[in-house]
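Below you'll find only one chain, the form predicted on its own, shown as structure tokens.
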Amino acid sequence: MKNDALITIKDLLVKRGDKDVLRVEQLSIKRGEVLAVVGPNGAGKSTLLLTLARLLSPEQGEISFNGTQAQNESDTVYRRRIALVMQDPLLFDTSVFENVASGLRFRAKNKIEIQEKVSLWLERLGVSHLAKRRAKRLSGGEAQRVSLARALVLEPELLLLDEPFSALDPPTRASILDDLGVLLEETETTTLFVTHDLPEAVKLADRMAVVIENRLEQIGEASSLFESPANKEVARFLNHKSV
């Protein structure tokens, strides 16, 4: 993994109405790493992800993408650099193949490239046998695998995952986590992974960022966070969870 940062955030403030919903003094996401954002419900984890997805606008602060101010890029250009996977797969009512191909068609890729890339990622996510099945006939785990294939086929510079496994049963979740971990390592895809599940974070991520009461409190490798929490709030959150 390279040490340089793909994303750098400084003095970020996000508000909803008159309420501060997220403060981040400084955060760097290293190129090729998986960063898990953890914290209690309502702490502001998804707010960080939605801000990076440009679905929320910050009140103040700077976000640099590969050394360039992200605010200087149009929404269209910026969003072509990222891919987003939510808890609900939100698939189109078409075939699995067409769902995975949709982003490539939007980017006006040719038919041969679409066929090759979609087939590759359906195989990598273990759903090539479902290529002709309509999305509404998929199980929850199958649908989430298709959603991941639809994101990764775009070869995004930044992959954003917002609690994508929380609705799945434990065996399905564990299987997808295993496969995704291998794929992210192989492709060196920079990933921000929001989860309320500490075992998921420890399993998938290189580092964890702890958000407590709408503020980023600490970031580091899991072992260092558990051994040396930055304050009582972080310690309380980590100690109330088992890993």
Contents of the next structure:
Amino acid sequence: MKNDALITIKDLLVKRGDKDVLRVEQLSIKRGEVLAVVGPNGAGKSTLLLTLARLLSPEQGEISFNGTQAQNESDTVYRRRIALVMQDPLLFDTSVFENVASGLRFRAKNKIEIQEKVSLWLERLGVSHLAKRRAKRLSGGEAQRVSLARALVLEPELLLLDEPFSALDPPTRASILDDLGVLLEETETTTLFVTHDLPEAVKLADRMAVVIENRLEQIGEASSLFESPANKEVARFLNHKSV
Amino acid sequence: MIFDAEILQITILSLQISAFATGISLLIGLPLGTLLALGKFWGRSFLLSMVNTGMGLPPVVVGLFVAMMLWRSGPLGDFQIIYTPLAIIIAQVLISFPVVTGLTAAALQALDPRLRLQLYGLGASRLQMIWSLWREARLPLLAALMAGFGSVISEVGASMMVGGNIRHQTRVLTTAIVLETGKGNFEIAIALGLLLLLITFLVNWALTWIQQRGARE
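Okay, that's the form predicted on its own, but what's the structure of the form predicted in complex with its partner chain?
Let us now look at the entire complex, which starts with that chain.
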């Protein structure tokens, strides 16, 4: 399953004003893999994620999704193939159940399907006992579990995670990371995972992509990156950050 | 002399006119406020400043403007709507829609801007995204509705100028209070004033109840 590419990016350039904020010559995300995008703060990691979510428009380049040009689809049709989890859970001011159901409601799924899927994913993330609770009253860890359930319930072709654990305390982070790793393995969900935390990336990801100074510098398995970094910048980042 | 039946008629007319005006203001102000809060277009800041200025428009100035427009020799004189309830509704809409628009824009701008990205990232269409933001901002949006209604149920200048305070036709509670005060009937004026206060309280109490029910767990 992890051989053919779900996403292929070629000659991507994203600008903000006159400034280049991301350049990617070539990047493939294999079906079913977890690809961690690592790099220093402000390097352009989240720009890659937002571009893939079609929340930023590239200046040039091609993004193909499942072998077809993504540009040919409307924004809404395209976005309904993905799901996004951000650093802050950004839960809606309603119940936990309704939060997890929101994306399914956007897709006009029927009541029975919503009930079944939401219950299943609340259970899988270990928050089914919170279903009726108001989302704004949750702890940080609970809220991020609900946020993950809200995305995973959509069974997205591509899951986009933008530093989802960085605001959590270490024990909570470790616990969610373990559970998420198991779920992604079980469901074989193709995932792009943006993080500045190398141990987190190594633990969750099959491969890592290093973005430095607005450019994708290297992509590969963690061991090969640590053994043979492509250049000084990558080596400096990996050595500096490795624990 | 004002009889009970007449007071009832005046009260119902006041509520009908102000409810209509507030409803129309909501239909204009909610989308316009949303556009001003979320849109990126040339002249947005200028429009927002205009709306914010409009929130403090003196009703008597609005009354003067509408009267000039609707006056028999005015540009809209052929419609013959001066001194009708419709004329009061038009004036009241001009008073309350900037209030609803300005407070809607402020309510939506107070939300976390990343919420929009999150909604799109879960597959929301543009309309679903806007509807979800309205739901998130429902408490301040209800406050906008209350402020819009409050600005028109209590105004007197515009209603007097464009309605003419005609008995059984355009007399509303505020203009009746002015009339009775002018005639020296202070007891009736005070009674009408208390009635106006009571109605305003009851409407706002109902809206506050809805608002706070939403705020409770």
